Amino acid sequence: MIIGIYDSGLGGLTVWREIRQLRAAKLIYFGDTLHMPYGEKTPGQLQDYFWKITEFFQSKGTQAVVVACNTSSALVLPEVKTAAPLPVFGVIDAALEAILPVSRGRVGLLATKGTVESGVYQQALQKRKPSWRVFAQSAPRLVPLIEAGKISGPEVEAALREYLEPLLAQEIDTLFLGCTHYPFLKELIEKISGPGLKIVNPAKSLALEVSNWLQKTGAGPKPQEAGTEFWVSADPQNFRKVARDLLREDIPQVGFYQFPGEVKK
């Protein structure tokens, strides 16, 4: 059995440490850096990438695609799913199964532009819990900050007390980090946040959701078919070194995959 995993750069990794922490499996992951930060694309553009990147993960033999990003699991997700090829899991349902055993009703929504402006959360846990209230803050710098290997310093905590303070000021009683980039900043977080704050990251949900379909499916690699494949739609060499950063750990050469069509920038 072989899983392909994207986002549009590193935040997917928060994702992949968790399945591959609950499954042995073989993983492709994928980073769109080409067309990093999704945040800010249309939904046309992200359906787009879906396609792309999903014919890739079938050329390299994928049985089924996680898509390791909120806002393409908000904005794509329910208008491909049906026709895609392959089992697809997303972020949403994963992160509503960790919010609401957590939280007491009062929710912060940290989120990309694209995320918060979808209105997926918000929609989701009104329909779900009608009497919480859920404050939704967008962070459009968070992701390039993290995807140049910042998670700390005066910049960051900057940056993060910008968007925290808002929700902070609401008395929320969870965030939930609704960018698989996030994860990576969960200790400045808490800093800022104080104690207390239920902090929810989705991947862990998403992971094991993944890992009960493999159980089901009763397919497994073989133990020397086990590993993760990484590749990149631009500058592999510094996505390699970023992520060793960030994951604090070696990861495999990173191959380069131009999309059929694509200009290199």
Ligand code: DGL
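All values reported here derive from a predicted model rather than from experimental measurement. Note that the rigid core is defined as the largest set of C-alphas that superpose within 1.5 Å between two forms. Residue numbers count along the first chain shown, from 1. What changes on going to the form predicted together with the ligand:
A displacement of 2 angstroms or greater separates the C-alpha positions of residue 22 between the two forms, with the rigid core held in common.
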Contents of the next structure:
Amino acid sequence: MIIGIYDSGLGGLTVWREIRQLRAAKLIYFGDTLHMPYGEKTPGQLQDYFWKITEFFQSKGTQAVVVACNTSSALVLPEVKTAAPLPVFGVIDAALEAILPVSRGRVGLLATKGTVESGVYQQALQKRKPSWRVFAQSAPRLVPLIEAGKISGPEVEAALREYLEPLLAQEIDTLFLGCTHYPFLKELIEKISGPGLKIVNPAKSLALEVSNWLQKTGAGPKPQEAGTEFWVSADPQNFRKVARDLLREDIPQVGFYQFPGEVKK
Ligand code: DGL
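Got the form predicted on its own; could you also share the form predicted together with the ligand?
To see the whole picture, the full complex is given below, headed by that same chain.
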């Protein structure tokens, strides 16, 4: 079994590190660094990237795709899921599974512009819990900072304060990290929010969803299949260097994949 996991860049690694714990499949991680950040892209662009990356995964023998990105999950998944030639998993359902048992009814959504404006989380929560209040905040400066390896220091703290303060002023009890990059900022978020705020990262729920699917398809854990290949669409050395800093562990050599018809960086 080979599973492909992708994101605009490093954020999907927060999902990858949970899925690899399953040790049930070989993983191929793809960071679409050429098109990062995804948060500002149109649904049409994100759909185009989905199909290109799926084609790449298929050329590598992948049997399922995990969209480890909230923006793409929110904006393209409903369109591509049924048309895709292989099973596709996204973050939205997993996120709801993670938020619903935890919150007391005041949820802060911190996400990219695309995810916030899609209204996907606001609507889904409204449907499941009509009495709950959801306060959404887009945070466009965070992804480029994290991609540059900045997860602490005055610049990140100032940006994060600006985005968190309006949510904290609403007395949220739960903060949902609606972008897979943000768990890398958890320590700083806790420093700003102080104790008592529940911080929800959907990565574990998504890994559970994948695990349930693997069990249903009869693909049990085969340790010899564990291991990950890393690929990006631009600047593999930088990806490896920053990934090492964020994960606090080394990752193997990162390959460069040039999308057919796109310019090499
Ligand atoms: N990590 C992605 C997400 O969850 C994409 C962020 C971006 O590239 O703007 O939305």
